[in-house]
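Shown here is one chain on its own, the form predicted alone, set out as structure tokens.
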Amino acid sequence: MSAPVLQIDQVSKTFQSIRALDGVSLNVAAGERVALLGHNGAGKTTLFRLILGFTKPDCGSIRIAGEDPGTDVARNAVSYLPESVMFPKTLTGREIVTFYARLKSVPKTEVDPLLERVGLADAADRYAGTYSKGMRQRLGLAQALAGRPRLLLLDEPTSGLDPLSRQDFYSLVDDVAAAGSAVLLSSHSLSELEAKTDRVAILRTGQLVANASLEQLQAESAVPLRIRVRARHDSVVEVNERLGGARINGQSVELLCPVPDKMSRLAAISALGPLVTDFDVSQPSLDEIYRHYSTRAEKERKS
């Protein structure tokens, strides 16, 4: 098996008295999409800066395509899209992407396809100073995709994008990963990440407190399922009395159900027959999983 594109091994970093990262280990393989989650101050930005070679860890190691951050090999392997991207206002979109393409030794013939890919073909000859925030973000994505990076770092990449543009963005991420790039993506928009990444890594006060697929985290966390039962209009009180749970919108009953009890709960719902008109079962959301691991880590730290 080939080595991961990104290898982070027991990395720690302290700024004065603040322990920004504490023994973090994380790998990202070619073609893998990993979501890096954490509250403000959790250490995400510090980790990105270390990967980019802007600063060095106090201990531990980071390898990108087998090389240290900041080396020519590592720099050529990595593309980065920050949350707030800024470009010279008096250059056109095409000129900006052409500039970054030249830095990466990418043929000029690839510039227009990149602009087309991010939905900026019609605005390619407009000055960047006339672009909206969402357009600047898409321009930043175009420069990040230039040269087919082996590792793509994305920091709040959908900031300023409308819902349709966000869908298009994640389609591009899927394409990039399918082509073999490793993707490490940091975002606070948890709901939009649920079906968009292969693995979730959660930082809490500089420590990695979770690192697995969403399905694994759901199973390991023991966060209960949500079962919403829709009752016939004249039977919602009876359904609530027989099943327990909480009344929702006057017509439904919501149950929190431990995973091992799922089948027995569904059997009890089925036994109500015509009193029930519909039901649905929801796995724990990424928001709930994130809250669980973050609060558990905080409780363990205080204990």
Contents of the next structure:
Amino acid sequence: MSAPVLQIDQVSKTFQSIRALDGVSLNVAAGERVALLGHNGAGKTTLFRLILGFTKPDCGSIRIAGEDPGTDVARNAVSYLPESVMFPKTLTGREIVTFYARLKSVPKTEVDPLLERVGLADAADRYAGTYSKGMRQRLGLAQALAGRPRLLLLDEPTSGLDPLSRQDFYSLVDDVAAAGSAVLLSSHSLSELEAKTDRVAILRTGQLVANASLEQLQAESAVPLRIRVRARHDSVVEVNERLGGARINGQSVELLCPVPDKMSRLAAISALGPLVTDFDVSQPSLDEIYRHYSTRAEKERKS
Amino acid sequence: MTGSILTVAATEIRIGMRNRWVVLAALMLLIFALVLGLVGTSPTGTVKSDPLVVTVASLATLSMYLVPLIALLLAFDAIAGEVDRGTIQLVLASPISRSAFLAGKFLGHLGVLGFAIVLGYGAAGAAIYAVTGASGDGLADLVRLIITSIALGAAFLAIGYVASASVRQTGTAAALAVGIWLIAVVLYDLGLFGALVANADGLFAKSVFPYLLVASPADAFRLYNMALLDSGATTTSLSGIADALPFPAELALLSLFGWTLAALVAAALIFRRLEP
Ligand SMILES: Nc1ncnc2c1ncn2[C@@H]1O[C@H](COP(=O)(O)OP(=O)(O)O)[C@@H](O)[C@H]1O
Ligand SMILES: [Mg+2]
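Having seen the form predicted alone, I'd like the form predicted in complex with the partner chain now, please.
Shown next: the complete complex, the earlier chain at its head.
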């Protein structure tokens, strides 16, 4: 196996008194999709700026395709979509993508397919100054996808998109990763991320508090499953008494169940027979896992 | 590398055209040139010399003020404006190097400025030729004026980039650009000629003053054009000095190119340290 495209080793960065990044280590390999999660101010953008060589870490090292950030090799390997991407107002979408395609030595014939892929074919000849936030985001994505980058850096790429184009967006990311690009994308809104990335790295006030696949995090965090049992009108009280948990909305009982107890809990439910009409198991959401790691880090700091 | 520089330059020219920068600058030069050429020269034009030559003499003074101003107004936005609007992040993340980006901006702006100067002064020259029936002797002078105006513009574009790379806000860069114009073009020239009046025949006038003149790109530009004009066409205090320089007139051109090069290198060095 070749070395990861992106290698971050013990990187710290301080602004005046703010410790924006604190000993962060993270690798992303070719074809891998990694989500960098964290609240506003967690240090996501700062990490991207370090990877791009815009600013230097206080200590630690970053290598892109084996080279330092900002070098010719690194700039050729990386494509970037900034958090709030801006373009010259008096250039059209097509002119802008052509501009970046030229800088990346990508043939001009790839420009129209790129615009098509991000759904801007119809707006391609309008000035970027007239674009909405979501359209700018997609235009930024089009230029980022030009020329098959080895490392794709997307800073909160879906923040301006509606849910429908979010889906399209993730399918694009899947294609790019399947074609061999390493993808690192950041997000503070978790709902749309689930199961769409190979690995989740959680950043909390500059520290990496988790870095594993979603399944591993679910297991490791021991956040309980949520089982919702539906009963008949007249049986809901009895179901509640026998299973415990909390009654919600008249007909249902919600149980929190540690992952190892899952099977025995389900057996208990089926033992109730006709008292139960239906049930539903939900995995711990990323949100809950995220909250778990965030608060754990805080508790550790306090103790 | 060269391809990237040309790409940035072409885009800059396109934006310049769309923002009406080219048209505005050309119109400004044309109107001033016409006023000077048609109104200003009518009495002397009838005496002995070619009206075009007389016009070129007054255009040299006009250019000295106007071309640096236009160049600085084009240049101040180049880096600070892109930082301010957030457009620079993508560019600096792409494969182009910072020096190549700056070189592209310079070429593009030089294209915009050159186009405006050729258009403005060319049209003015043609109009003056048509109206006054000039002999055509002044044509070479006009061409020289146009070429050296572009060289003057190049120097102040480069100086403008130093200002633009040094600050992060467009507004600050604009203020800096106007300040540079006031000091390097207007006040320097005023101060120098003030000192000359105070000490008209001393050592200063003969051996210090011409060097101080040629040290400033704007004065060097005017000095060069005056020195090469047919003497007798104009009788200003400057033309006397220009005819008796203690050095070859080409030193003035060297001053222009030296300033351009030095300022470009300085801008590139400052730009390299910028954190977008
Ligand atoms: N240039 C800067 N100067 C001072 N503080 C900064 C700078 N950039 C970021 N910070 C601080 O570093 C922390 C992390 O910021 P950032 O990386 O933008 O977070 P995120 O992208 O996760 O929202 C924040 O507290 C922010 O205020
Ligand atoms: Mg951010």
